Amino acid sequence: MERVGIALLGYGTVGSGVGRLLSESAEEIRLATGKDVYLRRVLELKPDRQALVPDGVQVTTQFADVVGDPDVQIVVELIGGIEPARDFQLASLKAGKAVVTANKQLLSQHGAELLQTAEDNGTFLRFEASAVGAVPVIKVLRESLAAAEVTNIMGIVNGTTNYILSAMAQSGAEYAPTLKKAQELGFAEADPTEDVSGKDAAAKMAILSSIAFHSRVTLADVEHEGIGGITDIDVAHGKALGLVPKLLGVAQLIDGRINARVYPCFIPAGHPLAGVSGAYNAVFLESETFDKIMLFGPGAGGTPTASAVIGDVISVVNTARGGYVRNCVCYKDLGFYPNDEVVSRFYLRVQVVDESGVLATIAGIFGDQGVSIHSMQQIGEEETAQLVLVFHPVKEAAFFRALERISALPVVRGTPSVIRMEAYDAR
């Protein structure tokens, strides 16, 4: 039986999971591929991780040992970051080796270069594990829905923020202690910046948008906002309105151009994405061809991610040279639809001095910009009042022009809280 040697770059949580699955599922992989797929080499600098590598597998600290080994056909890069991961992937591809990676930041910034290098050298680059963990959304978009003309992607693509917002909605707790609890439980990193800022989700949306719309989208093209400004007060008001807070990645085709962003928002409690709680992820796809599809599952973790990596390994082994799925698939140049022109709905909470004429002034400023208020609730306090407003759909530029004027009013106290609303039915 033909043998296919695998080299792992990194033997941490995911890498060791891949090594374990290659051993435990060896027979299933042989049945799926007709070949003996085995772990040949591991590149690992940390001695404690080197000790975990199974007997019989060659351990090295030099990448040259990997790229120069003719018995290594597939290199699995799991070290993360931009460099040296980019150099390692490029060198592997130029040597004719296939590459499997979970490196979303690298792909969202240098995917075009890497995919072109794979194309030029007649080999493959697979990256299912780079977006939404074990959920096979990339395979579905690249293969199953290749001719479906997806028009909208809306997804919960970061497990850390989904855990935090789900916990806030369930317990009524504030953001800071909920983040601390998530760190204690292992759902958030010691430095959670990339997750809570929305950058992690933005990288994933760049990858998914590129595949779905067949036009290159990079991390720099995806504006992102984090969840640090979400308060327990707003979560409670949202709940009273039948809404659930989520950090969503939203990408859509508008007038033939792409708009891709990540932002916290409210969605109706009855929407399929509202029930995705904890560290789970889900992606909602829309097309005139199939209407709506939702893919759901664990978005992170060693074993789910390792499973996605193994799926890519099997795909590489089973794909004939010249197969189309190694290609970039970005054969269009659609351009980008400006955020200011996007029509959105908004939730607004603003604290004001409780005196006559304030509400009329605020309503007048919104009216001047053509912004229509759908509903308003006034909650009186000692000397101030909180106004909670929900708006009809409006171009974002008009809404934010009005908000800038309102924020500068002497009767306004503090910074108004603004949260977008998705899939909201105003009836």
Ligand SMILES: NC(=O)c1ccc[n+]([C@@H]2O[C@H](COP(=O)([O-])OP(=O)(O)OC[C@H]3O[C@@H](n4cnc5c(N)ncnc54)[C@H](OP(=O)(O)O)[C@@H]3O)[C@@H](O)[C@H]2O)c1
Second form
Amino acid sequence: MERVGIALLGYGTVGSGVGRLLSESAEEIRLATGKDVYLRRVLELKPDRQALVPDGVQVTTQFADVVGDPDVQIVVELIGGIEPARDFQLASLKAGKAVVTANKQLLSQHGAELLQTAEDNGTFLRFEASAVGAVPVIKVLRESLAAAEVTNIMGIVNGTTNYILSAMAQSGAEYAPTLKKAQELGFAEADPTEDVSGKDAAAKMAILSSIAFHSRVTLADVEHEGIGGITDIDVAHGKALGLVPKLLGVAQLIDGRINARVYPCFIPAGHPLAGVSGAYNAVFLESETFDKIMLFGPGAGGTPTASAVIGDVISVVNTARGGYVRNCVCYKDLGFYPNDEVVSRFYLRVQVVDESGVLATIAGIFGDQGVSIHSMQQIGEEETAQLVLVFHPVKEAAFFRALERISALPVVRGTPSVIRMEAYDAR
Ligand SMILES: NC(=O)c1ccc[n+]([C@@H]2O[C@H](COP(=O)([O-])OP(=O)(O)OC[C@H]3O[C@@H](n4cnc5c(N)ncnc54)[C@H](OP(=O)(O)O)[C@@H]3O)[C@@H](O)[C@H]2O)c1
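Form predicted alone done; form predicted in complex with the ligand now:
Every chain and every other molecule in the complex is listed next, the one we just looked at coming first.
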């Protein structure tokens, strides 16, 4: 039986999962490919991780040993980060080897260069695990839905923030202690910045948008806002309105152009994405062709992510000879729809001095900008009152112009809380 040698770069959480699955599922992989796909080499610097590599596999600390080995046909990069991962991937592709990776930061910033290099060298670059861990969304977009025009993607694509917001909604607790608990339970990193700032989700949305809309979207094209400003007070007000907080990646085609962003927002408790709680991920796709599809599952974890990596390895082995699957599917250049022009719905909570005329002043400022209020609630305290407003859909620029004027009013206390609303049916 023909043999296919795999090299793993990095033997950490995902790398060791891939190593284990290649051995435990060897028979299934043989049946799926008709070939003996085996782990030939591991590049790993840490002695304690090297010790986990199965006997018979060559362990090295030198990338040259991997790229110079003619029996390595597929290089699986699971180091993460930009360098040296980029260098290693480019050199592997130039040597004619296929590359499989889970590296979202690299793909979302250097995807075009890497895919072109794969194309130029007649080989493959696959990255299913870079977007939503174990959930096969890239393959579905690239292959299963190739004949459909996807117009909207809404994704819960970061498990850490979904865990935190789900826990806040369930317990009513504040953000800081919930984050601390998530760290203690292993659902958030010691340095959670990449996750809670929305940057990790933005990288994944860049990758998903590029594939879905066939036009290159990079990390820099996806404006992102984190969950640090979400308070327990707003979560409670949202609950009273039948809404739950989520960090959503929202990518849409508007007038033939792309708008892709990540922000915390409220969605109705009955929406399919509202039921996606804890560290789970989900991607909700809309198209005139198929209406709605939701893909759901674990977005991270060593073994689930490794299973998506193995799926890519099998796809490469099966399409290596005779099969045709393009590397880069960005054959359009759609351009971007400006954020200011996007029509959104907003929730606003503003604390004001409780005196006559305040409501009329605020309503007047919104009216001046053509911003129409859908509902308003006043919750009195001692000398101040909380106003909770929900708006009809409005251009973002108009809303924020009005908000700037309202924030500057002497009767306004503190900073108003603004949360976008998605999939809200105002009846
Ligand atoms: N973990 C997940 O659930 C998950 C989910 C989806 C995607 N991913 C992606 O999968 C990739 C790997 O993540 P991971 O969680 O497995 O990371 P990890 O546990 O930190 O593993 C990376 C391994 O690569 C090693 N390494 C670093 N630089 C190296 C070099 N120059 N040569 C050889 N080895 C080197 C690291 O050693 P040191 O520790 O010494 O640096 C570590 O053992 C990342 O791109 C990540 O974004 C991970």
